[in-house]
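One chain is shown next in structure tokens, namely the form predicted alone.
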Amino acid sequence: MSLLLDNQFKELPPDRAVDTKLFLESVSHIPSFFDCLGSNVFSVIKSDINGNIVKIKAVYLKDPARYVTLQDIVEAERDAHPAEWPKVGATLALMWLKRGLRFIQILLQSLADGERDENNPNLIRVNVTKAYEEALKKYHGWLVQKIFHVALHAAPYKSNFLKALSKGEEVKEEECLANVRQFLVTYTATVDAVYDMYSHLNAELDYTV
């Protein structure tokens, strides 16, 4: 079975509110995605995502009845810390987490769309580079960009990456990409909803690290 489909994100309700408990259950499996990329260089993103998940979960567990949706948390922190917000608590953690989730979304969508280097069709460097440049690069200073430049060149072969996504099973490429497309439906909807929430609440920050 596909690593992705084993941990499919839930369908959103009509109002696109993201249930905190369900979201945390789904994203808890995301760090393992970076193990499929093979190189230890990607552990930087994995560690960042994992740390942000822990921070959001810690806030949620303080009052699950109050923090039913992610927006409940962000709005509560805005009211409690007007001077520091949005650079505070779970709001800041979710801001960075959504960027890591967007990185995965763009990478997988690029693969599903068949984008590739015609001279090196079994490399995923083109896909990983697109994901990094669109989701993360503008938030990174020179030093962090240099680290990721090394990571891009350490990206695995597509065949190895897809095999890892299939939990080591020998699966035809098109079958694996079909699983990717299925996973992306609810995953993309969730990531888009979080981005839209940040835009609506004017909670986005553009500083670099």
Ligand code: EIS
Second form
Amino acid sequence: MSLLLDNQFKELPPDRAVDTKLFLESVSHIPSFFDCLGSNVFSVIKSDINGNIVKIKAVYLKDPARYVTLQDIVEAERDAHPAEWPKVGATLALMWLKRGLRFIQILLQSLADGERDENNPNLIRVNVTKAYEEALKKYHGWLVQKIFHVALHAAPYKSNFLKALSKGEEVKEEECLANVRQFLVTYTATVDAVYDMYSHLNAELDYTV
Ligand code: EIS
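Can you give me the structure for the form predicted together with the named molecule, which would complement the form predicted alone we have just seen?
Whole complex next, starting from this chain.
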């Protein structure tokens, strides 16, 4: 079993509402994954993502019966803080978390699709760059884009990355990518649902950091 598949996201109900408790449980496994990547630059990313999760969880735990779905939280904050919303509370944390999740989705999808630099087939820079350009770059000013470039050069080799995804076990690339494809089914559906919810509620912002 791969590390990813151990923590498969749950299937969504027909109305595509994302259950807060299940979502928090699924994303809680992501931060520790950064520890396998071996460079300090990933600790910055880890703590950012972890901070988002902690913030959403803190709101959820205040009233789990009221915040059954992620949309319940975003709507409650909209009603409670009309002046600041959506740049407030768990709404802001989830706005950023979903971008990191989208980054991971595009990176994994690109690897699963076999996109590669033919001259350097064991590097994942083309995949990481694609994910960055599609999910994050437009929200980053020059300083954070510089941090991205440091992270890009610290990115693990594909073989090591796939090994980290597979609980440190030596697995064949194709076997690991088959697991990735299976993981992506419910993962992508969940990330898409969160994006659609933000767009539907007009909760998306495009400021840069
Ligand atoms: C947000 O951060 C906070 O998250 C949010 C609130 O404080 C808000 C206020 O405006 O700011 O400044 C952060 C931003 N977060 C904004 C930047 C952090 C460093 C990001 C460096 C860019 C690195 C790009 C990724 C390169 C990775 C190479 C990977 C090679 C394998 C399997 C790998 C997965 C990598 C996943 C990367 C996700 C990056 C997510 C960055 C999000 C971001 O841009 S609040 O906090 O509301 O909770 O208080």
